[in-house]
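Only one chain is included here, represented as structure tokens and corresponding to the form predicted alone.
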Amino acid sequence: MEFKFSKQEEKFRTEVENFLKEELPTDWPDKSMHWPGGYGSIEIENKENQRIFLEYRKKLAKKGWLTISWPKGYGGEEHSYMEQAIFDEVTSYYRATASGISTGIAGPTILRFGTEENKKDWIPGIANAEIDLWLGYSEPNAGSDLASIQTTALKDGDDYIINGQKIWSTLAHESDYAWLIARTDPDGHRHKSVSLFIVDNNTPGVTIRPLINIVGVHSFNEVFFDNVRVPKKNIIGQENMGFYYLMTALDFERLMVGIGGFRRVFEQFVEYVKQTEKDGAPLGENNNVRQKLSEIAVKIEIAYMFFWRTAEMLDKGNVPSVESSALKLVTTELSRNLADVAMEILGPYNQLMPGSEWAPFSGMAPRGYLDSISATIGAGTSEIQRNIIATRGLGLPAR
């Protein structure tokens, strides 16, 4: 059996690559220290790079590439999901991923479950890169079990009044709105009493406080809602159906793996191994090093096959619920594996972080070693993914 892209897909890949090479600085891939799969090192280091990236996103939006698989009536280009996957793979390889919570999670969920008013209110701004959202899911006592959330949104005339707290809110401080789940029926069934809202960060009563993560970066936040008044039209879809919408939104999130970043970092590390000597010989001649890197190379290829498989299923009209969990599990475990191998190969110098002139591999390995922990927790822990595969995929009984 032969796996290959069509001529149209290859042409589109070339078009995307040429666009990136033309629009981004030649050294752009080296400006980002983001570890593939990690949630904790999301940052663009300085104001100039931020400006470049924002202009790049606007150009993508103008071309319709932020939403390339969406219907044209909603700002998309109606490309296939495989072409969407190719776009995501190429941009992540060049460390220029522009699809985020707005276009990768909120937009597709609104298109599937939102009212016509929801679509009119939010889809144009998302498609034009005018709206950034953060995920208001996790709470201090509700992470893997999101049915345990305690944040409430109670009706008051034509509004809802929101009270509660969210935590591990990635980039809330740099976003415009919260994509938030809250309990709208405190006495209802835990799965049938939750609703999805979009909440303006500037609404009175919203307080965002920074959480500095293990990498030393301000990407996370804790957010407090104190009698926050939200108009009724900001509820997505039907009241009390939010938990079911959320399950699909999580499937969309688990497809956002930045697959190209794994290949990019691996290629850079292999080049480092080729050029670095230990005990008078290149590291690449060490059989133990060669064995470990070959195992990682195989795992990357496996991850790619899971990635392309999900795109193929979407093009056939299937919902890759189990497959998205398998993809998420494989890639986040790969993030840990890659970091572990890099740290082992680098030896005693492996603890030197970026900024040290003695740090091997630009200090990426220890940063990735710390960051990859978040990969196996965000968007559902590895244990949760295995449970989904066991129950939904294999039909095993829930414990």
Given for the second form:
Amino acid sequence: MEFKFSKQEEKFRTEVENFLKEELPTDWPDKSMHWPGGYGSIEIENKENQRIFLEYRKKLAKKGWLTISWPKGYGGEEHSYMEQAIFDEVTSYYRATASGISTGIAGPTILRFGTEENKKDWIPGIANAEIDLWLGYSEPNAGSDLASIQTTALKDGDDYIINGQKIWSTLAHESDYAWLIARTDPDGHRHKSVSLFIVDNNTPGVTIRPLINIVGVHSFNEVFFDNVRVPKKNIIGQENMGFYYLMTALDFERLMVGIGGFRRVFEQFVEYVKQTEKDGAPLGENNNVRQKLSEIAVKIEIAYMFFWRTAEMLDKGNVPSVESSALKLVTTELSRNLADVAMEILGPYNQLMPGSEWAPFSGMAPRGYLDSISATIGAGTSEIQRNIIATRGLGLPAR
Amino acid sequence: MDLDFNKEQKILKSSARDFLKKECPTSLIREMKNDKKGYSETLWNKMTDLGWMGVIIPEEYGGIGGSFLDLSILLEAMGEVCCPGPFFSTIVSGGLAILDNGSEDQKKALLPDLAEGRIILSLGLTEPGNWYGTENIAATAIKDKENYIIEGTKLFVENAHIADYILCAARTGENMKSKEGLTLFLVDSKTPGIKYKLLDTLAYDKQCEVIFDKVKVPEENIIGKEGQAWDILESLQEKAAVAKCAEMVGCIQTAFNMSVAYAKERTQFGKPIGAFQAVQHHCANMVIDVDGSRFITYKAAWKISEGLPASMEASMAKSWVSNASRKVTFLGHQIHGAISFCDEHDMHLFYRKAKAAETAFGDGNYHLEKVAGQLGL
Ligand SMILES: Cc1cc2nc3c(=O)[nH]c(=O)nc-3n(C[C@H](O)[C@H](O)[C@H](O)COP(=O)(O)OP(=O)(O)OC[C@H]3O[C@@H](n4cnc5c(N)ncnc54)[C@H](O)[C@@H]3O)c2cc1C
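Hand over the structure of the form predicted in complex with the partner chain; the form predicted alone is what we had up.
Let us now look at the entire complex, which starts with that chain.
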């Protein structure tokens, strides 16, 4: 046992940190209003920042850092998953999380299950940060129960024709392609009749309608598919195997927890209570505040261990599955918890939204209090993660 | 023991509910969010016609002479629909202060107008650097012949932008950080030197920053006696906290009802989500929180109604209900899943309201300290 990073890992960490300090504006971490664990606020909301961020991601792609752990033939560096994890930790600490759906979910899933043609078609664009994908899983009647999706993709010559509706489609309006599940065999078994597709947003018949979330941000959408024609080669892996691929894709998704973001907010609050007086005494001397923050410190430490564990497993050749669910559960419950504690510490000032002159941290806490609602729902609810841990993990009988 | 409302109270409750269901849909909250004034005059006038403004004002001053319990019933009904507007700041924060501590002249001058819905009141306590306590109020009121000159900045002054009078606590004594030397003033909001700015808040309520820049207030506008505001404010905040709890009980009752209804209606995996024990347990936990909130709130309200000491129950109520509200409205979201993360869905209105109410007049932890004090610790 050794609870420390290797020399090489430490060196890599410093390299990433130095890169971020050089490439990002110094006030970048303060600009982002993203709440750790939340799915509802986009990291960067104005166009100028989006431009800076895109440039930064392109540079990361050039360095091969978006695909550190991928095989060499596919634009990767074949470095350890631990280095990948270190990269994710540091970038999220700087509020500049660079791994996303394309490099964190679609890429790894294609590398695992895709045909050679799939890899040739999609991997270079993904590795070079040239294409962005959105997740087309949920439908109005299929949330936790994804096997009940009703969107169909029916064969028509060399194409498939897609009909149906997706919902909660985060950033569909800012992406190029849908990473979509649809039913290819309407009469088949629930789990053996679904296929995974990549669908160009610009195909005729795709309509994207905005949904405004409770944070007030247009983060997600409803997407309608009306006789959308997709070439057969856009199926990932084998037809009707999509539900199995999806399970792995979800495991990959649940590894992307932006763990460093928790550390960042926590440090901000520790600083705040040291410097702020409440009713005539420093907040940091208040016993309740001390206990609450210390509890958060413990929870962050625990969450980090779950996080490093998944990377370490991958390096040992095992694929985290239940471990992904545990990590997702631990970090998103922490997201809520952190929001509660942040709000409690701010007292009456916790009501002040961004833009208010008296708002501590430019209103990040009440915004996070809203966004944290999405943490325990998006990417599979807490209840579903507990079900997975209990059934898949412990072998308890499923109902 | 009788834990039910009496017949009149039951009628009051159901008629208030029916009225608000019709007159105060959630679309009104959304409309008022961007409205400068933040309330509907039509609704305000109808509430006045029903006698609500005068609910706790004695008949001799034009009210209907109801009890604090009656007031709580109305507040609960308003909480059920997150009713926007200045009822709380006018009737509870301002009205109770005058009713309990005002001079005969002040009561004669103000209470009939209050009962007729003609004036709006607002209470200014917290200042930059204050959290929940009032010991550190730093605004000053310096005596100048028959007047006092008030200087200071108040935050979270609800409805100051539309108020006719702002009740302002300021220091007339020398000692900072002291219970002595605090005085409560009734300040005409049109007095020169008053500047306000609306704050952008989580619950869309209209709270203001108010700057008092050499604001001249006549001596007769002191509420209670000079230097005696501490006791007035303690008792006022105690009652206001219980009144706030009544509102919160209504708020979480609705969030709970919506959630149970949704758990029965939404199906996943071929059954209503309410068939899953995880969801059932959420609902059961909500029952404890909602019913517990109602019990302790009405116990405190009853004690106040009866003129009994209620400090213990008031703080027990505010600490339990504050935590319960946060939990219930969060679980409401959790049970609804992504649909409740949409701005269009109503759940977040209750989630926001619950948080703001939790913060008002001291949060759960603040009141636990008070309970400890009551326990003699
Ligand atoms: C901000 C945000 C962004 C999102 N982005 C995307 C996206 O980009 N792409 C996409 O496809 N989806 C996205 N989603 C959707 C997300 O994956 C779903 O919300 C989630 O899977 C839950 O589905 P649901 O909302 O329909 O809730 P439901 O499945 O209806 O669940 C309602 C409640 O019932 C509970 N429940 C359901 N089944 C069970 C069970 N078997 N046992 C115990 N409890 C159960 C749930 O835990 C929940 O509490 C997003 C969601 C949010 C909030």
